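Take a look at this single chain in structure tokens; it is the form predicted alone.
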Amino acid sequence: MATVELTFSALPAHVRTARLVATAIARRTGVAEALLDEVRLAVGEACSRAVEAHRVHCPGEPIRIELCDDSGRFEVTVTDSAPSDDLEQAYKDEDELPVAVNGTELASLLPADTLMSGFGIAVIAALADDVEVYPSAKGLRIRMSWPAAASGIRAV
């Protein structure tokens, strides 16, 4: 299993190298060409809405993501650290919360007021084969995988 961590400053201009990074990668693992638009566009969201939140909450703190393949996986976590008093509530005697996306409404499972009300989670959603959300005190991650190659990374 081979692991790729990246952080950037919650600045826009820095979702786009997210996006290619995480494309370039999928394609190594073996992800299906027809499936590297829904990787690029599911990651791209992710990105957009960690540095929306992070610009609001906290803009000094970095954004992470990490990218890895694992048993015939491509697997995309993006993590925030932006707070929410509400979040905070809601969990107060939980660590994490996961909340499985696909199937499940996660409009009524997040604050009214969380930034994009879950819009952009719903289209993650759509755009991945597999999503999970993980809402806590400390931000908020969202894991997204899709199949790939059983071999792993190949070398270039």
Contents of the next structure:
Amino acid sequence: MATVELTFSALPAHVRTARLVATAIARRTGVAEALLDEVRLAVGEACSRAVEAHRVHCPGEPIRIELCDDSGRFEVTVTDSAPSDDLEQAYKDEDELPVAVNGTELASLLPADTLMSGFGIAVIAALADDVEVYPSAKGLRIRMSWPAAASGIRAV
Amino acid sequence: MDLKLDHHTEDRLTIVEVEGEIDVYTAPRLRELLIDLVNKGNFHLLVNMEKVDFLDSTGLGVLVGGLKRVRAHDGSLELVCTQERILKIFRITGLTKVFGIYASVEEAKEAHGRDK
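Could I have the structure of this protein in the form predicted in complex with its partner chain, to go alongside the form predicted alone above?
Every chain and every other molecule in the complex is listed next, the one we just looked at coming first.
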């Protein structure tokens, strides 16, 4: 398993950099060319959401992105440090917060006025074939992955 | 690539030329332009997306916001786009049913002329 980790300040300008890095590593890992646009858009959505959340709750905290090739899959995890108020609201009727949440299910549960959170996660759920969202009081973690060819060059 | 914006008006139709990437960093500039155009009485907008390299949900939000503003004045906001990578996000979100999407500026102008 090879992992590239990137942390960046919660500035909108850095989202493009994160997209470019993720796309470059996806290509090196052997993700099919036809899927690279999906990787670029999904990573952009996850990072945009994190930046918006940090700007509201904790502008001084960095956002972390991990890019990993493991067992024939290219996996991206975006972690923020902002409390997931909208997600907690979405789960207010649940007995307890689930550990991992299916992206599509989560997007459908979100209140309509949480446009960036709900819309962005819904787009990610449509783009990646495996998405899990881990909400918590300390932040949100979005993990998504795509198939990578066995012949791909290892990321590190 | 940064975002380049330009616009001109032809026969009551304001054509907004967009080039580059529309994301969380650049979308506010497009939002400001659309608001400015509407505030100056341009209620029929055609956004040419043929030179857009990237569009995310932030950009979609700006376009939906623009549509809402022009509709308040019985106006229209339509798009020119043939790029599959851009059309895909409109399909995923169901917004192909909300926006008129044309293959060329000429095609959109003809449709606009018929609707007048």
